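Next up is one chain by itself, shown in structure tokens, the form predicted alone.
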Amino acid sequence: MTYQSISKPKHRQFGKDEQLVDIYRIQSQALLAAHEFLDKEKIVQMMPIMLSPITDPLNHEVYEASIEYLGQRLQLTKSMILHKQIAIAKLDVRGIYIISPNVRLEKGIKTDRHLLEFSQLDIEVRDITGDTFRELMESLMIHIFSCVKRHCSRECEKIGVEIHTPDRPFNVYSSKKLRKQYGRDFEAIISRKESNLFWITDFDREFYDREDPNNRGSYKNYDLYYPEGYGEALSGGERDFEYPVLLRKILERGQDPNDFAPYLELAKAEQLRPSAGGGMGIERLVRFLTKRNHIRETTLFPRVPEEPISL
């Protein structure tokens, strides 16, 4: 084959890749600020872990990720929640963080808000509740969107947006109520309705998220929304690490307790600390300060679901 005959590379146009550079100042002055706020906080940065025998199982079925080596089977990092509980107890810090890749290899969903590939501000506090959790990611997301609108106003203009810093105190909301009210669209729905950042309270979804202990099937977890239909900020809850708990809610979910068992040993142990925390996707947080119609326009390389990647 000679060199004529390979087929180049279809580029994207330069009008956008501009556009782009400003869009990635505009995350770095995000990022700055969430780096300067937490470290303010007493909460110590980790860094990622990317291949584990353990990780989140997520509520809702993804194609497997996964890698053998050495006769090991191991898994590609869903989200950190696991091994920031495990950090947690282990660590004589109030709190940490990590600026955590993700790989979630998406089945049957095409929005314009979901990556197979994105990175998460992945936050975890010991000992605190999920209300004084929700009270402190209030003032983070306030701090970032106040620090990019003070330093990032010559680029704002250029892609023509406007930064709005959330007012308190967000809305909160019952899942519960909401669904009743109005049926299995109702986080898109309430998201459209609402001019300012709002939480949702209390889903039914993973064994880790503690179960209100005087109110079985309901769970002190909350999400983080954006609105004018941006939806789902930042996902988080309180957690449960008594063994029998964790074990219980493992089986109700018909879930294998061996696919978690190094967590397992350590909660049996009494290794585990109580602890409340949350990831918030970065391409979303960029997405909404930016306007872009599709979180794809957020990066150089966008992994979309349902489509093939190049490069």
Contents of the next structure:
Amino acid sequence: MTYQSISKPKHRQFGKDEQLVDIYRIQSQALLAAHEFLDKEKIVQMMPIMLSPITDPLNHEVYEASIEYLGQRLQLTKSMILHKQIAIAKLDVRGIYIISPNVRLEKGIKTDRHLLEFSQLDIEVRDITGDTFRELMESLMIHIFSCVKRHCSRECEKIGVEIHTPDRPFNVYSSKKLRKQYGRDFEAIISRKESNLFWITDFDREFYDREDPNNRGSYKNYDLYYPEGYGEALSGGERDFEYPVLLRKILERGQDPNDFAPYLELAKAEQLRPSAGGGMGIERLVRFLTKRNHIRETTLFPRVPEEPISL
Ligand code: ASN
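Alongside the form predicted alone that was just displayed, please also present the structure of the form predicted together with asparagine.
Below is the entire complex, every chain and molecule, led by the chain shown above.
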């Protein structure tokens, strides 16, 4: 058999995904707008970390994601919240932000907006109230949406979407009232009813979100939501930073203070500072801007809960 007679293997090519190129252009523009906005606000960018003895305990259970290196157990970052609080205390800056990859090996959560691995635009600003941080995030969102609208009209037309810049004021609801009104599925129900971005405040969740010292059981935290059923956009809060408060809240949540030892040591030495912040899911932002049915459509390499990862 001569070389010629061997049928030439066909050059295997991925189908070119043109829509995804337009989606990535929209994502690039959204991030460019975010960098521009945060730079003007004197909030500086830090690089992400992915390995640390401490990470966000989260408000729900996930599978363990850690590795051992030189006898030390290192967690893959679930969110950089604890490092944000430390950074804000150690650096002489107004605020910091990170484009932060997060790994959350979800247990039994399978929705159209969860990925096992995703990125958040994670921001923390020192000495501001949650109300002021929310105003800042409203301006950030309006800037992002209007830049995408201005600079990506061709891409938006190609994928058949029209960008509406959010209107101020954003509605604000208390989670406790909504729960009474709509039951435990309140977030999905109200997100389907609203037609503009809106806030829900006062969630009882992770120890680091500030509890109102004058009103125990009430929390100075907030989530930003997309309308039309797209759900959560950003999650954040004012922070607790005093050692006795943090320790009490960790114990109340049945967590082990040793899991947060280096962070608690700084708190004990009174080296943490008041701050407020939040993290915005980048794939979720892109999903809303491009009106995709499922978050998997925003990325070439989706890691979808309960699906094997092929590439
Ligand atoms: N990034 C969030 C925050 O700043 C925390 C999270 O993602 N769980 O509060």
